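Just the one chain here, laid out as structure tokens, in the form predicted alone.
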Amino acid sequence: MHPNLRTIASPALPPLIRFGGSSSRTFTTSASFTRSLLPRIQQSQCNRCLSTSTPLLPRHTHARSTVDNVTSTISYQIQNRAIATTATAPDGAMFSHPPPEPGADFNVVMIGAGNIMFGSDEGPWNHSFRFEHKLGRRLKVTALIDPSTARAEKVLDGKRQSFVESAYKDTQVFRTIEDYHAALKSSKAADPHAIVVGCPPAYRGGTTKGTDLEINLLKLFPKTAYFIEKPVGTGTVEAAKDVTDALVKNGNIVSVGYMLRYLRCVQKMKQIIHENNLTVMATNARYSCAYEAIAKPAWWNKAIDMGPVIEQGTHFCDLSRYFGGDVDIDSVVARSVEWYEEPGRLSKVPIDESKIDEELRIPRLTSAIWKYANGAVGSFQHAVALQGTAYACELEVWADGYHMRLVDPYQSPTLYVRRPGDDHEERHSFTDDDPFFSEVSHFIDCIEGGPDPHILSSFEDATKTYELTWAIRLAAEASKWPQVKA
């Protein structure tokens, strides 16, 4: 049994530990664990503030405020007529990013080999990419750390008959943490500029040995900043909380990667929400998945992947959290249809079922509903229903007077406002936005005292997105019809 899962109380639904309060917390990083900036051409250093809630990215505003005095201008020509409006991506995505400027040596350790670090063909994420467009010559990967060495020196072997082959020409493979850290101080070189955290959760988040990646990486390479793949972790939601505070107190820049914050639709309507000083009234997330094409057996079972909802609907429940503020935990009810009811009967599971125990099958709708902080509702629905390859995802946000709907952001992103004064919705798009890109290039910003150093997503913030996505499932689990057998 998942240690959260004792937590469980029966018939009452099961109250959970609020994380840190009602209040957020804002802190810097120790100047005292600051490295050194790299030299850059033309590049002052900015401060760093990281907060749990940052309330709008202050990026790009002469060219965002431009796009708006235009999209306002025809707004008011076409809002009697229904005409959507395109805005085009203010400078700063990837593929408008201007080349990677001249300097020292970037270096970089990834642990991980798998689909995360170098990408796959069932997704976009592929963190080296974004890592060689940002820094160009300067990236120098010093390690590369997997237990399957074989599987490393394959995706090193691709790299190197590339054109980023200078990136990973004297790249090192290793096992374990440790194993790197010994050859690195036999060696007497100096630590990573940063580490990129791309392994399974199992093995991190946690205070137990096999699952304290974080607590080794603070004893190891204490200096060092963070890029940490979402969830924070497997385990309990009280063992995330100590590694966040080991981290908070330790001072290092950490980056968790929720990449929706950083979308442009996102900023987007967090920019009307700072201009129109709006109170966000409720948010509504759904998220519905394309099982046919999960072919994963580890997803189909709650003991590996603790189910769809905190290994894939975190992104959506971290964004609601975003717009909505910290959760009272003791709030969250949630109702769910599990696989042996009748709605729950699927018919193209591509995975053989009968493997794995019934107890461990995942629901195939989960539905969910919560109080934030400051009395506005939140709800958040997954669904285990879409054939094909296509997901369905959409988040609501409502304010007095306004409407928004974040339609479609992993392929096409697109936002839709309903403004007071016209009950027509604009539309507004974002060509050639690549939040993975936008993480990366921010969190490397705030190493370097680059000109966007701006962490929409702290480890801390991202343990709030944990808890309540066990609080979720703890709820749904706790409130089941049970399964009558023949």
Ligand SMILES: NC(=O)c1ccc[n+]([C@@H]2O[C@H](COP(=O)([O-])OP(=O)(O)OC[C@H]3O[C@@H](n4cnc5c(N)ncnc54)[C@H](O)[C@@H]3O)[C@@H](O)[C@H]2O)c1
The other form holds:
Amino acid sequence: MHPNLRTIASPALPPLIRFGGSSSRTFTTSASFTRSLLPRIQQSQCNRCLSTSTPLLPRHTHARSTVDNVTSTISYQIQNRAIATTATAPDGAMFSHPPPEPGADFNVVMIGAGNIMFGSDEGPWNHSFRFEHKLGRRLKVTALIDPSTARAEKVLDGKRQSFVESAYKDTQVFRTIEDYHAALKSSKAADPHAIVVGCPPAYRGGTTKGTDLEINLLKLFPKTAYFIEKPVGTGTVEAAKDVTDALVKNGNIVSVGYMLRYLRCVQKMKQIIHENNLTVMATNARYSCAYEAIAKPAWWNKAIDMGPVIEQGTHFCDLSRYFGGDVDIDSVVARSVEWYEEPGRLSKVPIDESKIDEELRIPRLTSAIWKYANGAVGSFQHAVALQGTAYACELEVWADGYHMRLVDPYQSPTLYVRRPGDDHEERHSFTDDDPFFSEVSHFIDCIEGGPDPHILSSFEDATKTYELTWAIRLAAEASKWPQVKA
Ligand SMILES: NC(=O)c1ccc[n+]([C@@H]2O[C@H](COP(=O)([O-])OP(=O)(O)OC[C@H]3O[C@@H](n4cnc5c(N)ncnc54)[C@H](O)[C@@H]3O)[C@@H](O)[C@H]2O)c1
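So that was the form predicted alone. Now I'd like the form predicted together with this ligand, please.
Let's see the whole complex now, leading with the same chain.
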């Protein structure tokens, strides 16, 4: 089946699992477990099957009696939080990926010359960098589309002065996709292999003029593959569903940028669910951004970016759905802390919020709960509370006998797993994992028929996430306490 026709949110499907219990590569690394203060206690061989060669250390409470002071006892408890550690570079990580092979040009059109496409200090995203590393000298960015042509020319100048000059030396800048199409047809050049869409969501995911980028792309480049950033739009859910229908009917390759699905920790969680035939009972997601570093006025304005749940928390709503499956949208309830409430007062908002209409200022915290179609329960909290730069994000997945915790997916993705037969957690971390590279790598492999490619986020599936985030926003707004003006 074509990847775009497949919705891979079902918890029963393990779409990208290449490191199974039979794999000798991933889980046979040595562990970095340290227990220097502790005496090792003789224990019979544990027959619980752990997907790691790390020796199991004694974890029973009676062991504490061997430690004769309080400090050591505390050390013992802390050190024993993880019974097994997997720390390894993942298959497919950018730095372990084989160097790009020479070959025919791979023509890419980029829409949007902003942060997601060319990087910024805000985070690790930078699609151009990943395309360069996947394709090497084969990459030819034939056009960069941005109404801000000065911004486009500036990023191109930078690229042309670097070692990736060959990819950008002939890049033409256009204000619109229509201008590019006209120029392409008059030059009788071939359509691009891929179009990467990184413009703001207000210009896409809709059916009305100005919001209908995908519909236009389907008319102009129906055979080209599209990589489209999240969220799928800012318009109505119904319009996004219409766009989904048009894309599915057309049948070209489409991937949406929910990159966290490609994290090796996330795939490990999928593997555990699949191998143990688990039914997810609950997902608990917490996404706390570092608001002090978010200096885009649009982000603070619900009329432009639609609020932090739709713009940002969407990543964790999507991951929740990836494990929990389809959501009963009517079951969504939510509460928020609004900017005018005492707990919502923030001291370091980096923009001038007084310029934003009061009705359009974002909530500081949103907490939601819902039922999945199979009866499981999901909960989600988005907080605009942290300062500094690092986000604090955690996703828990619960099933009979199992508790999986994905911690710090942006900086240092780590997975903690508690399984039946043991009260303690094993820990898995994958060094050098780069989900941004993986999503690009799979997208290109899908286009080129590479080995075992998987697109983990279809437009159809991403639209379901969009629907969930809107349901959360609407439920929170419907129940918010009104502002009391003095
Ligand atoms: N997956 C992630 O982790 C991640 C990270 C950052 C951004 N994003 C997403 O990427 C998208 C863009 O975000 P950004 O941070 O790059 O924004 P940005 O403001 O930095 O850049 C957007 C660019 O698009 C241009 N643009 C505006 N209208 C356009 C149009 N009609 N056609 C073409 N270009 C147009 C702007 O001039 C600007 O240069 C958003 O949907 C955002 O949510 C995703």
